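Take a look at this one chain, the form predicted on its own, written out in structure tokens.
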Amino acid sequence: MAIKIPTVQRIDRCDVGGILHAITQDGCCIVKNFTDAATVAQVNAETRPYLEADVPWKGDLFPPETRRCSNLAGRSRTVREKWLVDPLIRACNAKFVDKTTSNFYGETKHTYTSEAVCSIAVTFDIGPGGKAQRLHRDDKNYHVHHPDQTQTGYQIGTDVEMAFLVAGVKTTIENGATLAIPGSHLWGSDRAPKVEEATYAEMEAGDCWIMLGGLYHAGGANITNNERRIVHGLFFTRGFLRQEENIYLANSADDVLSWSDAAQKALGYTLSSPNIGFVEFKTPLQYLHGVPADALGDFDPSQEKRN
């Protein structure tokens, strides 16, 4: 039996309700129109230095082909005050990411409401030749398991994570557009995902692909001889998911450093397996120690590796 693709959702910004809408149906659309030419051409200016001294990446995790520019909403002031705060993403945000619950202090209820943090901000620049990703669920990261919901529809709370992903350049199946399956979402965590049934996420600059941390996805592969797909990601999670006490701030780089091995992990200057918590894609002692860029690679020694 042929099985179906599903299609991906095209709907301007203008059109809020309709994009709440198809995340929900579908755990993704496309956003029309979501910013304009001249603030695309900005942003890729900001992050064209960080891009050019990036190393290739030794290991799985990305494709050597790929130039990374992390910490993008501290380098870029026009990532930092257009997009990350556009009332679109919050509007997103506020519906799949927050979360708010009630608690009683003796008698009296009191409601709280956390809202999402901004978890990761990059732009991810793949050259010709770059690899597709596997199909995979960002939020793994977040060790979240899925209820199956293909027979109830979906539960809104169930997702932690979600991205916004907008385009600096056209994207093309052909220089790496984004793969995935619209519904995945609805699927149990004992369910894989098959390329067969996945659909590409084509954008014209400035349009934004936007995807619940459930949905499956991957970075499709460069097959062009002179295109670089250029993507800036903001990717958001609940703001209870980090550490109560601010100990990274508290502390300076040669007290950490002095510490033992045993608390240094204690206080989360390790990583949480499989990637929360890098510098620069460094391990927070890495970056501490300074080690160089062109010696690093997958944080995770059971990454699964490439045949």
Ligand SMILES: O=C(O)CCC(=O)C(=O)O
Contents of the next structure:
Amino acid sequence: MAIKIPTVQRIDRCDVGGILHAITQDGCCIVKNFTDAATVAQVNAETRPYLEADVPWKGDLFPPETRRCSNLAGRSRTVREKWLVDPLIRACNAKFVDKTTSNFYGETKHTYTSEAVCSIAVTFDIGPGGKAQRLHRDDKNYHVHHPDQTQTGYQIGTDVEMAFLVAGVKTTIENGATLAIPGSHLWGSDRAPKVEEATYAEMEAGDCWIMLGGLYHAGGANITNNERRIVHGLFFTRGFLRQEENIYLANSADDVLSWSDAAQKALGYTLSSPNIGFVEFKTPLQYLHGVPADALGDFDPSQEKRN
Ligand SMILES: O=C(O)CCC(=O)C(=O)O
Ligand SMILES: [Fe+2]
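Show the other one: the form predicted together with the ligand, since we just had the form predicted on its own.
Now the complete complex, all chains and molecules, led by this one.
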């Protein structure tokens, strides 16, 4: 039986209701005209020096042809002050990621809302020859269990993460447009994704791909000879998915490096498997020790290798 590949809905940014509906239905959508050409050009210019300085990844997470600009919100004023705080992004996070609960504090009932926080902001620039990533759910990092919702429909609150990828260039099947399976946010954790079920999020520069953390997707293969596929990504997660006490700001590098390995680990200076807590794609301890970027590989060596 031929596999039916769902299409991606393309909706103009002024139709916020339509965008929220499409994400509920499909787990993703493309927002047309998310931003204008001048803003895209500015962000491309602000990130170019960092992309040019980046070195090939040695491992499975990215093909060696990919260059990244990590700490994107810190490094690009335009990303930080325009896109990160865009009302459309806030509206999406408010619906899918913010969390409100009520508790008794003594005999008084209190209701608290934890707002989504940017978990990672990074540019992905896939160069010619770059192979596709494996299909994955980004929320594997948060160990999310997904119930099978294919019969019931999507229940808001199932996801703890969502991503916004703004096209820095026109993205095509040839240059590595993101691969995705619309509707796969509804799949139970036991169902494996197949490449034959995926479609491509082809975008014009300035469009924005939005997806929930439970949607299967992957960076595409770049089979061109001379095009670079640049997308600028903002990923948000629940605001409370972090440590209660922020000791990272309270202790100097020298203090931390004088602690025992076990204490460093207990206090979060190693990573949570697979990929939580890195800085400039290094573990905090590699970063504090000044390990050069070209000495690095995959974070979690226990991850299964590709077939
Ligand atoms: O580059 C892309 O299109 C997506 C990258 C991605 O999914 C990832 O690195 O988790
Ligand atoms: Fe991903």
